[in-house]
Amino acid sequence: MTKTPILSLAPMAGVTDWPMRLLCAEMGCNYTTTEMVSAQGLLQAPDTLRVYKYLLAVHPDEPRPRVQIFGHRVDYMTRAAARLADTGLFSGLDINMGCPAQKIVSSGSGSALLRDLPLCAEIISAVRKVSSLPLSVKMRLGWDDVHLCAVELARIAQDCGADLLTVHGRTRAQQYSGKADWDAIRQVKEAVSIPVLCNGDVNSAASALKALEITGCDGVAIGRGALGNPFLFREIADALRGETPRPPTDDEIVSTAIRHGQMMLEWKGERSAVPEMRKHLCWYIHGRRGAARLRTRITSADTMREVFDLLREFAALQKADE
């Protein structure tokens, strides 16, 4: 293990743009990504695309990401990684060789390539000799129970030119379902030198520190539980400091949801940042009292000052039931 355990906000799309990174930057996490991104999309899109602007973008307050591109030919792959290297926006490029969607995998793409390990060979290879950034791979322990593939593809991964992997510790079968293998992650770690991330069910610090344990892993990846959560970071880096984790205040709960509603209003404007802060909304207060009742009127807001109206309303419900 590293000496300083990356901690990493897991890829996802929709997601982790460059609020949601600032905003885990800011607690903690030292190693990001952004959403992924289609290699045959970003080449095939006009330059005035919304959507590859609104992918791309980066704020000059966030440490720089990675950038992750999905897609299966190996020219579009290469094209896209040298186009987006040189840029100069991203600290590195992320081949996504994960992710279970239907809509990826159905393109070859995402999981896919986990039952064509030369083609993954040849991707990364490929990606490699474009650019001389920093190239990571995020992939899953296999297509399913039958077809595991994690080690033989890190391994793979590695002589190609891979400095770091990320692997979730579920099949694509399994999609998200079940409980990560963090011992298969273990068998990763084992088979190469370069460092792996811990991918799958760590939503504490102490199933952070259990991950560590278990896989020898050189960081975790952070995906779901950094969902309306950014302040994970903060308490398991406090855990790997031998301190007490501190958890949000309702206060500072409600403070970071308006912040990161503020940014995304500044950024896209309200037509497009309501919708989308919505969920982000839902997440920031879940579990909490009043939740399932404000997160009603939350779906039905129409400006983002009505939200942040509930958002202070839900603020002070936590306060009268102290």
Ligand SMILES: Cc1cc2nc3c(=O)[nH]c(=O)nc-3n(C[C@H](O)[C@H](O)[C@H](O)COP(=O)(O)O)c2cc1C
The other form holds:
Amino acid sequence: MTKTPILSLAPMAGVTDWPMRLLCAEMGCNYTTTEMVSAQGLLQAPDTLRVYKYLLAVHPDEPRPRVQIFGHRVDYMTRAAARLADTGLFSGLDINMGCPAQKIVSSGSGSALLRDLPLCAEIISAVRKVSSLPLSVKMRLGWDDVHLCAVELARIAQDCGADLLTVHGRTRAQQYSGKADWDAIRQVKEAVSIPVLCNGDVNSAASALKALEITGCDGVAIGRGALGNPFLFREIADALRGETPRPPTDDEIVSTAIRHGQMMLEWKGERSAVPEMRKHLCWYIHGRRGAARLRTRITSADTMREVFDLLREFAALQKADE
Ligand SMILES: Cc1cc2nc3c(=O)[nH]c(=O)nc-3n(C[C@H](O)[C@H](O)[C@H](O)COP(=O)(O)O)c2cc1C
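Could you please show the structure of the form predicted in complex with the ligand, as a counterpart to the form predicted alone just displayed?
In what comes next, the whole complex appears, and the chain from above leads the way.
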């Protein structure tokens, strides 16, 4: 294991935009990635298409993220990679070889690539050639439990020039069910010399330490555990230093949620920011007293001001409880 483990925010579509990445980075996350971007979609979109402007937005205050692309055509993947590398916005390129969503898989992309390792090799080598940026691959263990290929794909990726791997310890068939298999991730780690990040079910400081111990990985990549919980990175960093993890206070949760909302508001304006923030806010208050009732009101709030008032009400409710 490298000295300081990598604490990565796993790419999540609709979630890991710059406000989320910035908040996580402030809490100790030291490796971020954009959500997946379609190579073909990017190449075919008119330059003015808003959706790509937002997907690819990087804030000057955040450490530069890697950008993740998905696709299955070597020509699209290389051209998209070259274009993204040329923007100078990103610290590296990441190739998605794990997305299990039907619409991605049915086009031959994401985890469908796990069934065609020669094509994986072709894509990784070709993308490697178009840019000198660091290149990583995110993969699952295999298509299903009789077609496991992570060790083989990891070796291929390393031979084709990848500098880092993120391995989600589930198969495509499992989607998000069952438990991530950290022992299987260990086998991948042992098969290659490039850094490997363990992904799947790391959602507390204790589970991060356990995952690092079991897999021997160079870091952890955290997806769902970070939803409404950028504080998790601080807790893990505390635990790694041998200190007691500092969970967020109620005030900190509310002030962070409000700051998150303000960043979204300034970036996207009220009409987009409010509907997008609803899910984040529900995640921030999840599991706390009064969260269920507040969730219903948050989902019908029309303005960020209303949302912030609801959060302050939530904070008062927690205090009344003490
Ligand atoms: C809402 C959501 C969106 C996701 N989007 C992506 C994505 O764009 N690219 C990707 O490689 N993985 C994506 N993933 C998978 C996560 O990066 C991660 O591999 C998975 O959630 C397992 O890690 P976890 O147990 O820490 O959540 C997504 C997961 C979720 C829950």
